[in-house]
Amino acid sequence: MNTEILEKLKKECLNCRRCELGITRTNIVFSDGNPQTAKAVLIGEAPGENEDKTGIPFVGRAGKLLNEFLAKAGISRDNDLYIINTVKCRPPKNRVPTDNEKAACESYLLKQIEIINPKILIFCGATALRSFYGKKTAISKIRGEVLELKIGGEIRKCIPIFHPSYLLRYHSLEEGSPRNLMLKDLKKIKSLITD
């Protein structure tokens, strides 16, 4: 049932021209993961060049790093997650999507969340966090915290995590390092989705 509704929504996205990104894209980047078994929805920023070419979120260097961390935390990308972005089309030169672009995609995003009805939403990076969290706060201050936010008319558990592109700059796994914190946050998410 979920799959049919999502396919219908994807067809709408394919024809979408609500903003300029619909004109410049190669592919829409609708989602990845299993809508039938996903316990969490991971929301990224926006498709990059590799994602625009393939139509799949998180497939470049940052995506490979995300996959490594998910595996270390015991989270299955294929079964535990449904992955989407704040916008479905790549912003030119990988810039951050504008508020208007995010607003144009918001109904698709909220519908996907409603259909999946996850135990938790994961805000992957500052852009995803700012799209839903009204307070101006650095992600480094609240990453790993479980927030309860009203999204699409429902109170949902949400947890912000670093974006894997941020981790590409840091290689240490020492206590308190960004990579160490990311692994801790993902292990926390694993425990929340398996309870």
The other form holds:
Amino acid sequence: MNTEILEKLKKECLNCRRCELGITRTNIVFSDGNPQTAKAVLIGEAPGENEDKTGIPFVGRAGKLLNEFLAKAGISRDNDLYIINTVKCRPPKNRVPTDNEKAACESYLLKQIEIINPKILIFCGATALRSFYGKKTAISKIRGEVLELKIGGEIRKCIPIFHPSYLLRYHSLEEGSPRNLMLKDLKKIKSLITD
Ligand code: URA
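Beyond the form predicted on its own, can we have the form predicted in complex with uracil?
Okay, now the whole complex, with that chain kicking things off.
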């Protein structure tokens, strides 16, 4: 049963001191969503203050905006997604995680992806994209494209999307605006995960 393997992995993370973030964090932020029903794995950047307090990814301002967009696209956060971040512990002052911190956490991430074996991986923002996609293409150029990448030994379908904290700065829903493109990308994901 995949939930048992995930619980075991979570226990390992609770004692993890592979990098300094394990010392400064309050809680590890392991995942959210239903591992039994998830069709997509969404990978964010890193836990922030609210996530560090609660142990749940995307619960702050950006998370609430993400929830709104998911609902508009008909994607259920609780049933369709399994949500993780490039690192399980909050970087101090919400800085971007370093390459070393991401590398220290990578095996947990890959194991989670392998266990869920989703139809598609969603790279939510530039940090998640950079973790898996070598070329330095801007997220604004590549978002919405379905990429086929070798991840953990398997070729997987992946789609980059904007990070919701970027959308907090742009309010327009006009054609071609960041919010308009985010909704289009999420609707595309909805169609890709719908049987
Ligand atoms: N931003 C992220 O990338 N992940 C979270 O969990 C919260 C905010």
